[in-house]
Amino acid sequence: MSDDRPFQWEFRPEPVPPETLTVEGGTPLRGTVPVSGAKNAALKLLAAATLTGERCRFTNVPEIDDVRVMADTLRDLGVVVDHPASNVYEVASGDVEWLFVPLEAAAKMRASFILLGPLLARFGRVIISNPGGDRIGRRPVNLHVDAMRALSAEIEYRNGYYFARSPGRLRGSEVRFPFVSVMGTENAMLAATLAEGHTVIRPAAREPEVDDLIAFLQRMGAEVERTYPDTIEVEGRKRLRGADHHVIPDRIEAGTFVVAAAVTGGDVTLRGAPCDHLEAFLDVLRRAGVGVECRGDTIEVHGDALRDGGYRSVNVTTAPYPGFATDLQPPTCVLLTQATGTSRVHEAIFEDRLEFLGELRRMGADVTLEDPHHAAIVGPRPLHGAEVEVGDLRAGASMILAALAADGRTRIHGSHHINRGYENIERKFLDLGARIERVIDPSPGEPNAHGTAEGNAVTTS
């Protein structure tokens, strides 16, 4: 890191304009929707490109805010990031001198911490802020730090930043986590690719996005493989080469649209869908009575049961892959409001992910939050339009589903969070027949184009 460049501690975040989605409910969704590339794969792939100075090219990258934040963060480091076409990114990491990932990036996106492993492994030092991201409970990064230390890194924590350095190459070792951590696994794996010697990571996360990252690293010339379901082994190399990669489809987006079709009693076909990545989720929906058929990369959803007597209550427990994904718990809760009987939800991953149920209650749902990890949902209950507020990505998308199923108009405040992880979500819903409108909220008292202070509609049905 250059000594003549001043280190800036002051945090001046770029304001994100708040948005409101207005949804008119009561219309069954019908049609075909394409599934975009996976957010949780694309972000890690962009970070992995810093392991080499050669150009890497990615296709099927989702056009979402989190990807834009990651691209801007890399550019601030001195990495060349080109965006030559929609859903295409090219990354070339030459001699990066400014190895500092600031609070601005971390406050917008927790995934910025994935840069710790590759930057430390390739350049031998990095300063990185404690991460931000969704407000869904404590998501400590001590597992990442401990993994780097296991690989011989020296790391100090001061004033909200981690100062990491490696005297020479990192050294391969056994990295043992106390529990499964997806990004912890990925950070350790990225660092180990350029470490000296052999690294064993266990228990290693089994998510499809982790295997997609492994496939890209192998194209770069890395010696990394999953030797057992919960074990990844890496033989470090001195250097890696550039490579091309097509991002896998987003299983969370696919699951969201599956529930959207079911909860509105519609009929929707998902193209480019990862059927084999959704087995636990689709099993729960089938037990609830949702008609779901998988054929190759196509999922067909039929909401006949909602029209012909309703869905059945089911119990849901989130778990690391191949279990039921925590990111699909919020949309599933919306579906369970229309199921006959009492459904119980155990959120085993995050302690605050059930808090959005309070907003669902505003719409008429019969939900009881028993503790931060357990909830009971009694149905079926008719939902009605209301004013609701969301504070994170998955809750925001789930409230769209509730609004689509509700009678009347719903205004979803804070819907800009949804832009972090869903590409063209309003356009996709509009193409399925939804009535949805996005409004960028002005500052208090600031008039819009109509001379009022209610906001500016930018998408109309």
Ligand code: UD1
The other form holds:
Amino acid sequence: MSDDRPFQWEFRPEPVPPETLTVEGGTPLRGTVPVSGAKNAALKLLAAATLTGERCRFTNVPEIDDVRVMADTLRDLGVVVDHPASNVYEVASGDVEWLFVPLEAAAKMRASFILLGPLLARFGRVIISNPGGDRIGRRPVNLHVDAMRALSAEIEYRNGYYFARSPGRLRGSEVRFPFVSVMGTENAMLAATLAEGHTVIRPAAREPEVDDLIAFLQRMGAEVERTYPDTIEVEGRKRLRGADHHVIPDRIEAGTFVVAAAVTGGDVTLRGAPCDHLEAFLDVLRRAGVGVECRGDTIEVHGDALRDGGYRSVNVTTAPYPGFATDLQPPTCVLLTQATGTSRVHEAIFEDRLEFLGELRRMGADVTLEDPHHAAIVGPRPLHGAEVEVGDLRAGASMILAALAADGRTRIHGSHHINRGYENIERKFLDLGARIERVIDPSPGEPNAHGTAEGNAVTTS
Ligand code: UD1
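Given the form predicted alone above, I would also like to look at the protein as it appears in the form predicted together with the ligand.
Following is the full complex, with the preceding chain placed first.
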């Protein structure tokens, strides 16, 4: 019998109940919406808590599926994860029994790979599924693996799993990335906090969520600092202590609601919004003619220009922070369907992020996908309701925005993807006057034209 037999299980993804969002468009959104905690900060903070055996407490954690997946993945390792109140999580990693992160976790959420650095650094070994394998997506993790090797880890790849070990403590080193990677930076930094000696990470991602992680690690007693905008230095410690942390607000959720207000010609105030983290995005929206005012931690959005002559076309190129966030590219494309002239969109980071434009076209948008990284959007074009299918989180939220702006009823199939990253999204939209309903089908019936089952529906909103 071979040693790696347990890892040759056949992978069977858990069935997700078919879920649809139905939106009646055409209502300008009005009111105030609170911004939740940042998904991309919270996931890394929960993982970072495994660097110590002491209890860590997090507040302002968003109530989203990705956080629940991370919590369950940690529990499967033997970590105690409590959820004593809404938006509060406590993590105690005193008794980690099982240094194995299975494909089931990686298939649900690529961010599970962030456990590589902390588990390897603290326990000297971990077996972790490759989330970038052909089975579940195209995104590679080679930079993470190279970073661990630079810190002296021994890593072998077999049967879809990375077998990582470090006979003694990891050793601090220079970690040089060929280009910026957010989670690559974070994984290297997490591992280096418990390594022996000094680590320099360059170029280090500059995203606000990385700085939030640095702030938490410092509270844990880690010696980690951003010494230049693109450089993070770490002096490894033998052990870290438990700490508390309040998660920063979600700039991507905030940006999504900014576009929702703009594209419906509404007036919306975002409360607890991270204005400083949205500069490149807000600059594009202002150039398009959207009224946006930042006051402390509120953002006021005025969509009057939609009624008084329309928005102007703008060109958008995504880039690592402080550039225009790739996660805000899909919502911005929806806005650009209502801008006069031709807008060119260059998605410079991911090759699959413009694919959702095909669904936008079904709603009447004039979009041309020139290649996987370039699109042209001609506007303004009135959008109309349609049956659309979404395949990922940001595209999903963007189709809600398109549906809110459209004339008539849109049914968004595959809307469970949106729950991965947006807390109470339909509640928040309902409170702004939107007509939106979530329909969960507990008893799948015949597949419809989209291959999505229809049956006895129950609604949750
Ligand atoms: C994070 C965010 C995601 C965001 C992205 C870019 C989380 C959980 N997710 O993802 O929402 O869209 O940053 O801002 O924080 N790459 C490699 N090899 C690697 C790693 C990355 O080639 O080992 C490539 C990617 O395919 C991509 C580019 O590097 O083209 C940047 O990706 P990266 O910054 O690593 O994104 P994530 O950290 O995965």
